[in-house]
Structures are given as C-alpha cells and as structure tokens.
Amino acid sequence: MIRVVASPNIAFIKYWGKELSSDPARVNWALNPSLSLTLSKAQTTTELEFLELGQDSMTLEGHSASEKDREKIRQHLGRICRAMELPVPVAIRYQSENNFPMAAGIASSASAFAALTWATLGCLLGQEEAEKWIALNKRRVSEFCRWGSGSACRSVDGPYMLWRDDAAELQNFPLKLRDTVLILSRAKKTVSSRDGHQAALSSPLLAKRLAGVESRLAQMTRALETHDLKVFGQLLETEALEMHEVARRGTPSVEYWTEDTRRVLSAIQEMTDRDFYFTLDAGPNVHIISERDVSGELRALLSKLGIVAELWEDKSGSSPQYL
C-alpha cells in the first residue's frame, strides 16, 4: 500500500482553453503556457494498493466514488502502467481525501492527479525505486500528471512552475509568496473547469488573449526575478480578470463569480497603496497573493462588507511526498 500527499497550485498566468486532439499524447494540451505557485497547507492524501483478486474499491472524501470518477482514476492509472510498460493491476483499492474544499476553485484535480501519479509509480516500482525514478524523470512525471488533469502537471514541484507544451518545469524566483484564499462559497461549481475550457474555444476574446499571453508571461517573469511585487500584482490581476471575461463571452457563457466575489474585488480595487493582489481560478473564491500575512486586513474588509467567509492561509510548497 502506498500513501502520498500532494498540494494544489494557484496559476498566475492561467491555463484556459485546450487543444482538441485525438492524439492520446496531447490530452489536456494547453493553448498557452502558464505559471503557477504550488501551495503547502492545502493537501490531498491518497492511498493506493494493487490487488491480485477482487473488485475495485474507490472512495473520495469518505464516499464511494461515482462511476465517472472511477473511470477517470482507472484510465489515468492504466495510461501510466502502459507508459511504464508494466502490467495494469487486476483490481485496486483507492482512497483520497482533501483538507480543503473540492470543486470550488482551489484546483483539487491538480493535487488529486499528482497524488495518484506518485501513488501509481510507487505501486509499480516500490516506494524507494519510485523516488529515484521520479527524481531523474521529473518532466516525464509532469507529463503523466497532465494526462489526468492539465493543472496537475504543475503540482510536481515548486514553489514556482512553468508549464509549456507537454509538461511543467521548476522556476527559481526570489519572491516568497503567500496565498490567502477568501472562501466565499464551498458549493460545487455549476460548470466544471473541463467544460469551461471547452466553452472558451468559442469566445471572441480568446484569440486576442492568446496573442498577448507570451508578452505578459515575460513581464511577470521579469517582475518575479527582480522582486517587483507591484508590477507582478498588476499583471496578476489583469490576467485573472481577462480569463474570466473570456469565460463569460464563450458559448455557453460561463460565470464563476458570485455577488460576494464582485463586492470583494471591487473593494480591493478601491484600496490605495496596497501590497497584496488578487487572482481567481475557475470558481468564486478570491486568492490574495502577498509577501506578508494580510489575514487581519482581509478579515476587517470582509467585516466592513458584511460578508461571512472563511480564510485559508497558505504558503508556497513543493513536490508530492510519500508518507
């Protein structure tokens, strides 16, 4: 039995829109590069065991996995086994739990498929050999993760990861950043990220976005390299707002924000001389990126707005770990 813990990541330059391809090697192939911060406190813990007899046993958050989720798990595990040229197990026991809300914009699929990838390699090779193999083949492992979920390829290391083409690679920047998440809603998204990516392809704003992403990525990379938090933050917010506008203009229109999301963003934008900045993934919850602890100011802001919300305070993290 292999036990793994993995963390999600928050994208600074967003992955939004993916290639339509029948080539299995290009599954979840992003239309543009993305840059992210791997978290540490938010974690998915996964247990996996290969069985020689019996039927699959799969549980998510203490409940039996749906047929759709069971198919995703089995498909991902099978792809890795075949890529490693090793037998696919007859049956498996799989158990996975998060310590953060699923499907609410904190990239639960990223940590889930990163953890499953590590666990599968551990079952195939044995934990000690898997650790050695992963250390020598990080880009290949990132590709494995991408097969399950695009954003999962960025959770193979950290704190900063750049995903371009088939896989993501570690980036070194001096800024040590925090992510304080304003959890405005724990409800499951009405539109999955997968469906949101599909709808983005029809957005009239997508072509303009794709034409400008490389320039924005270069500017953001420079800001992170030179410790320019203000320029980084301005680019971060522009990127988040653009991604959500692309989503709204697709067919169907995809709206992830709630009224509380709008009120919080408006209030933050009205603040002067701030040293923290917002971003959002595909969900209503607002991620506040900063160097220092800003939880007190955020609680005061929420109180002023009369909004009841949880705060998830996180810091930068690194690769999945065997337990």
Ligand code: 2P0
Given for the second form:
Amino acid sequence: MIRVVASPNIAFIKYWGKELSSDPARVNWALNPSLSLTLSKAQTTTELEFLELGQDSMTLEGHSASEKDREKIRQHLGRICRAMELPVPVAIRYQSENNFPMAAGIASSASAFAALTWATLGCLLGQEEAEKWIALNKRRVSEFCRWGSGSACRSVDGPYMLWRDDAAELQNFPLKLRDTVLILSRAKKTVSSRDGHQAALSSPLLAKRLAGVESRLAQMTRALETHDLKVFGQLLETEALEMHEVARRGTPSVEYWTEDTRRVLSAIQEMTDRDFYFTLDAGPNVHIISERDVSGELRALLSKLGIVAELWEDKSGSSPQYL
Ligand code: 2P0
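Moving on from the form predicted alone, please list the structure of the form predicted together with the named molecule.
In what comes next, the whole complex appears, and the chain from above leads the way.
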C-alpha cells in the first residue's frame, strides 16, 4: 500500500484555454505557458493499493466515489501503467482526502492528480524505486500529471513552476510568497474548469490575450528574479482580471465572481501603497499573494465591508511526498 501527500497550486499566469486535439499525447495541452506557486498547508492525502483479485474500492472525502470520478481515476492510472509498459492492476483500493475545504477556491484536481500519479508510480515500482525514477524523470512525471488535469502538472514541485507545452519545471526566485484565500463563497462552482476552457475558445478577447501573455510572463519572471514585488503584483492583478474577462466574453459567458468578489476587489484596488496583491482561480474567492502575514489587514477589510468570510492562510510548498 502506498500513501502520498500532494499540494495544489495557485497560478500567477493562468492556464485558460486548451487545444482541441484528439491526439492522446496532447491532452490538456494549454494554449499558453503558465506560472504558479505550489502551496504547502493545503494537501491531498491519497492511499493506493493494487489488488490481484476482487473489485475496485474507491473513496473520496470519505464517500464512495461517483461513477464519473471512478472512470477518471481508472483512466489516469491505466495511462500511466501503459506509459511505463507495466501491467494494469485487476483491481485497486483508492482512498483520497483533502484537508482544505473543496469549495475554498483552491483547485483540488491539481493535488488529486499529482497524488494519484505519485501513488501509481509507487505501486508500480515500489516506493524506493519510484522515488529514484521520479527524481530522474521529473518532466515525464509532470506530463503524466497533466494527462489527469492540466494544472496538476505544476504540482510536481515548487514553490515556483513554469508549465510550457508538455510539462512544468521548477523556477528559482528569491521571494518567499504566501497565499491567503478569502473564502467568500462555499457554493459549488457554477461552471467546471473544463467547460470554462471550452468557452474561452469562443471569446473575442482570447487572441489578444494569447498575443500578449508571453511578454507578461517575461516581465513577471524578471520582477520575481529582481524581487520587485510591486511590479509583480501589478502584473498578477492584470492577469487575473484578464482571465476572468476572457471567460465573461465567451459563449456561453462564464462569470465566476459574486457581488462580494467585486466589492472586495474594488476595496483592495482603492488601497494605496499596498504590499499584497490579488489573483483568482476559476471561482469567486480572492487569493492574496504577499511576502508577509497580511491576515490582520484582510480581516479588518472584510469587517469594514460587512462580509463574513473565512481565511485560508497558506505558504509555499514543494513536491509530493510518500508517507
Ligand atoms: C490555472 N485554472 O492555471 C487556471 C486558472 C483555473 C483558473 O487550471 O481541464 O482544473 O483539468 O485541465 O487544470 C483549472 O483548470 O483544468 C485551471 P483541466 P484544470 O490554474
């Protein structure tokens, strides 16, 4: 039995829009490069066992997995076994839990598929061999994760990951950043990321975004390398607003924000001389990226606005680990 823990990531430069390709090697192939911060406190813990007979047993968050989730897990595991040229198990026991609220606006698919990839390799090769193989084949492992969910390919290491084409690689920046999530809504996402990616393709703003995203990435990379938090923050916010505007202008229009999202963002934008900056995932919750602990200021801001919201205070993290 293999036990593994993996963390999700928050994108600074977003993956929004993927290729429509029937080539299995190009599944979840992003239209643009993306840059992310791997978290540490938010974790998915997955247990996996290959069985020689019997039937699959799969539980997610303590409940028997849905048919759709079973299919996804089976498919992902099968693809890795075939890519490794090793036999697909007759049956599996799979159990996975998150320590963060699913509706916290922290992408659970990234940590879920990173954990499943590590767990599958652990079952196939044995933990010790898997650790060695992963260390020697980081890009390949990132590619395996991508097959499950695009953003998962960035959860293979950290803190900073750059995903370009098939896989993501570690970046070295001198800053230690944290992510404080203002959980404004716990409601389930109205539009899945999958449908969001699809709708983005019809957005009249997508072409312009794609033409400019490399330049924004280069500027953000420079800002992170030179420890220029202010320039980084401005680029971070422009990027988040742009992704959501692309989504909004798609057909169908995808709106992830709530009234509280709008109010919080306006109030933050009005604050002069900030040293913390916002970004958003595909949801209404606001992620605040900063170097220092800004939870006090954020609580004061929420209270001033009369908004009741929990904070999820996270820091930077790294690669999944076997337990
Ligand atoms: C990102 N998001 O870069 C962007 C920004 C959400 C907003 O990646 O279809 O769950 O599984 O490849 O990775 C969400 O998309 O989509 C996402 P799939 P995924 O983090």
